[in-house]
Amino acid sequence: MSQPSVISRRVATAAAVSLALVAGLAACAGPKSSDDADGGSGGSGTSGKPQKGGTLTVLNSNPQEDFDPARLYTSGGGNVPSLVFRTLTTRNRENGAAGAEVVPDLATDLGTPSKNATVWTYTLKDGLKYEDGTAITSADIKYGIERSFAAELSGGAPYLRDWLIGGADYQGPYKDKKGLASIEVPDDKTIVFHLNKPEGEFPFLATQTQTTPVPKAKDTGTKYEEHPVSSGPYKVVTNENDGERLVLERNEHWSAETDEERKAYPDKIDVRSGLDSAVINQRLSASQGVDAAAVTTDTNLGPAELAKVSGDKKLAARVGTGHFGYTNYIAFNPKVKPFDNPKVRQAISYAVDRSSVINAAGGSSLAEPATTYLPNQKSFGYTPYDHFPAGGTGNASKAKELLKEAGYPKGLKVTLTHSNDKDFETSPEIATALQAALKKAGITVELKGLESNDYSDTIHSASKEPGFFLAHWGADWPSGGPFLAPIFDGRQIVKDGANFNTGFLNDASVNKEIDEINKLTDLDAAATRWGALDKKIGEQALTVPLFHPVYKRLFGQDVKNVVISDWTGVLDISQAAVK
């Protein structure tokens, strides 16, 4: 990776949680109906073949802010942006693991790389049109990307700034009329990207909303979010209070012949946000009136709600289960004593009681134990390992043995930093569970809770980072790259900004392997290498993986064709029907 990179900065925030709430080589015919599903990833919905028509209501806690493709993360908004904004490539819209594949969208294929994967060429499909009937061109995609570099439109993913030649210094088309020379458009249907380093995963990057076409003549700058020009099956007809209510209706010029992924069954999508999570779940449970045709993309069932739902067969049939590439873990700063001693870090790894942590996180229905840093999904290159086997309840005797070898025969005292936000995975409940487990191994833990903003600022500061704290990471796309590189690539250590390499690892062999994997355009081969690298890094005990979250969400009784992929972990609105 280049240095210093800001890759995946946003996914360390709670936004990744509310997404999940944040890779196949050919287009498929779209997802099969899940009406006959067995309840694995999606839910069955009501019986009968999905039909076009009706209104789908979305009940969310978080508003769909900054509805501009330049300012959005691909994962933001629980699939809502994907209804309006098409991109060069997109995620495969199928249940479970199949949905972790990347497939073409506006482009005819996943792109043609140069021999060293530093140049990527895409050709657009025939017949692509905006909501006003005008043709979508490659120049529109180039302009859409360039405007995402403007300071007033910040907030989107940082990869293009990192990867494109000249991207780090480019200020956007409002200041630099010449544009980015590293993006070429030799004709209306061809776009070529010139990168400053090999990037075999560029097809994943091409799913980011920044590759949405924007007609220059229709660009209204910061006001564009009020009525962005649609390239997808729906157009914006109402945007109240910066995304608090977003109403979408059909884009008559969208053609299903050019879009194999989005089914676009409902005539209208009504997104209502800013709602209390308890109210959302109550409304979906009752499923009355418009709520019978409603879903949520950011509100989980809590432990008590899930217990109630599980006791009602009809309600239980309306629960969608999702998995998103996400890991909750303990992080160590080896620059702070006693965590500079590997045996101390190993002792804590052995002492952890994952059963109690999972209970604190809501129980086994909402959390799965983790012993690997990479999520337990094939697309990430998941390779099972457990270097410091603690069993389900911790191995206190092994931990004491290691502490003695480390020079602490009578145990030691440490401070664990966590967030005071009780709805967060770094909550006081999880910290307390760890405190009790480590006590059995002779480790006295003092808990230091910080308010969420202070917590985030502290753990992401190279100068203020504590020695022992709770952390979490989610991927921008289902691959080991955006998981391992930001956390373990030594060239991504940031001394004067947001730093995510919490262990300050700068291992030449690790950095080199990251570069070598990035050259691979065979995504399956790359996944295997990412898994092997995860296993190698895990030996250093710079983190203690704790659990991967599971997402349980209700949907209304009239919702059909429930599809939940491992890319997002949330119900895919583009597949849902209400008739």
Contents of the next structure:
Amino acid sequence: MSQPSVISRRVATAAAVSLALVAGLAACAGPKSSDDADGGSGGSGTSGKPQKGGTLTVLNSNPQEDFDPARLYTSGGGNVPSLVFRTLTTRNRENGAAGAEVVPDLATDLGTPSKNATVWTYTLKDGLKYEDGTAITSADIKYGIERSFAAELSGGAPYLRDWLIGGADYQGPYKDKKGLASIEVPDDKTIVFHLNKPEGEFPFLATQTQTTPVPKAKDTGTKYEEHPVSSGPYKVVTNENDGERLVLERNEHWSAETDEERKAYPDKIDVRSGLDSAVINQRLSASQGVDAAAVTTDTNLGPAELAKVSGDKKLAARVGTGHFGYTNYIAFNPKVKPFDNPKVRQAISYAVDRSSVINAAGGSSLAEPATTYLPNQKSFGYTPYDHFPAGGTGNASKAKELLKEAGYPKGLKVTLTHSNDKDFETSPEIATALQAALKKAGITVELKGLESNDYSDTIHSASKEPGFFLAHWGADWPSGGPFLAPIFDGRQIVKDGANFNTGFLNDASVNKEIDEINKLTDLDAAATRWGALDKKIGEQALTVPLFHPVYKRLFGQDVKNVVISDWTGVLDISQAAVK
Amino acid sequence: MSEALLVQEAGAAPVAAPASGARQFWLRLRAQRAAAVAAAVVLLLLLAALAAPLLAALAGQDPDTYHPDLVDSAAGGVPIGSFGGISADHWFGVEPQTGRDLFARVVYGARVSLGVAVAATVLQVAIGLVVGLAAALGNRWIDQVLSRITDINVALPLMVIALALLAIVPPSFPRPVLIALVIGGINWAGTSKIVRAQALALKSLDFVSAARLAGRGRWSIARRELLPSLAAPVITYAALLFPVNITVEAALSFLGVGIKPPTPSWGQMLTEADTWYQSAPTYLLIPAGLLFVTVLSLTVLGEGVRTALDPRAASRLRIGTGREERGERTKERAS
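Would you generate the structure of this protein in the form predicted together with the partner chain, following the form predicted alone above?
Complete assembly follows, chain above in first position.
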């Protein structure tokens, strides 16, 4: 009889001790934040002048797998990768819309186009060095790009293969020693690209890590990812379990004079991945010990976590808000009945209840209603339109009217395909919200949830594509091009393999306009034309735009100089300081 | 409660004399206060499940209508008001993000949770009876084969097989039926083992031998002589299986392979609620509390049923040890 009570007493003591510890830590943390309050405005981590030193911890769920510039698929060079890999051009590290601009990095400018934007010439800055002190040459950039064509180093975006002359057949430098003839290096400072068609947005593509210089002598093939040679402010010291733990320390040969974008305040960056998203948010909100100087580059606050944070003013001050060019929408396959009838597609466009969809996605703080396919940002050429106004909660009577005209006076029964991922994007809760809204318009919706891989295979297969499904699209760079061309260019319909033109649109006038815009090197003019094209395509009701996500992410209480651009929507760790 | 334990306890009942009448059973069951209360709770829950549309209509709600005005959209969709938005209109509050009425969802969810458990239990008992009786009454060869199949069935990991089966069946198949079939089809070995053991013991008793000598067929003997005597252990075992089946359905739905939205089930509600435990605790507490009350009541009722059917076994299990009783018996024989 005595044994159980002893155990329970021991447990009780342990609990009391740990409670006391937590209280003690909280007490220690107290004065620190009040110091901040004295020095700056309010107790938030963003106040105070950023200074060099300290260790910034990154708490992530996804590991930095394949940390090789040839294999990374990034938008604008990535967040952690951009600390190690410099590129020809890069994203402007500023808050908001200014951050969606492309700026020079290794190159002196955004490139000089010639021959109708089919030839792009770049000149490198002076004084560029690797982590071992040797000079960076344009031949190394050419070699870095060529590596990305090797089958064993695949993973990057498809643009270089599609755009460079001879790119489609090139096998990479290990099999083809002669290299790719469409990239010329007349001297150590100059590199020239020859494209097979006009591409005014080449400067955007040049931000991706494939334009990172790789010294041929140091290339170890697939093992290069374990210790890539740094051209940026930090070098890789430790890389455990394929990027699960990544420790970066200062690269002494990097010079701030050649790099206007990266601030590099902390002395050390410690990236710890493979964490559960709930754990990351819990640790960031507690902000104890090393977590006080921690950020995350991949974990958003979920709806329930946001509800908790909004009730706590101190915590709410440590939330960074950002916008990434992204649209969640309903897609139709007009080859499947009854979606071949434009009136049916229009009826559904009228019937959607965007307010309940947004609530299902996490509420008005985590999602903004979308009536355009292009994201609601200037850099994309956002041109407001609402061809089938559903209002906030749907226009059921207009939808019924259209269904009647389409020959369905008694309503309609359809199947909505979605994924079973809990991502608040194409997930069951969004589908259920739509199901409830369409019911009001007499449309009975049956839900068909597919597992992640099955979902992605099905919606991107020209033969298996369902008639009515949830989809999403994000930008490779903040412009209308990579948003509209893959989805609406008729020449990009793929019969076998991954097809993204889910509406099977093959309209000669649309195709021609895409070609015309690609010739423009004035990116603002191009943006306006992309916006007009989006408005025109929207009339066909091949998609029903639903919402654009808003990113809300916590950061630790010691983190300063929080910069969130509209390019990534995420706190830029090259700007963050912990002292 | 582990399955092995269930088998052991229910099977520990000695070959009882044929049930001494339903009236006596009721009297014995009513005499146990805990069991009587548990029975009332179970009855209430079953009635609520059956009358779900009526109850929801009484509350003026239905389980599928969205109420976007009842949640704070800017704060992640947390219900407006205290205790998860409990009000005169919404007796259990509303669901975060959607504003759907929780009372309506809970009573409709009871239909799925209890319905699936009832169907699965019936299936387990039916398969167990057929297989167990066939093994006991058939020749050695049939007994060997069926007993090995039963052993394999015992060894099957229920959750793993259920996860695999539910993942491959096309989504057009009605989910509640499928889940009942899967649970019933995988987890019947316990019933079968008890039935076989009891039937083998009964087979050698005089009244069965008499029937056999009278030239009656095997199935006639099984139906007329064995089944009535098997009722007590089988009902007892079924009463203990029922709450297990409820928790299995909840676990499957919690893992995301059970009931699909928008159909509510308690397990499915728990899945949705698990991230909300800090910001909207009532959302989690209501289905969790109901599941707890249901399973507890059913378990207490199951114990009560066993006691009422076989008071001798029950009192032996509770107070004494087997040795004492055997000692008494030896004394009786000696005297």
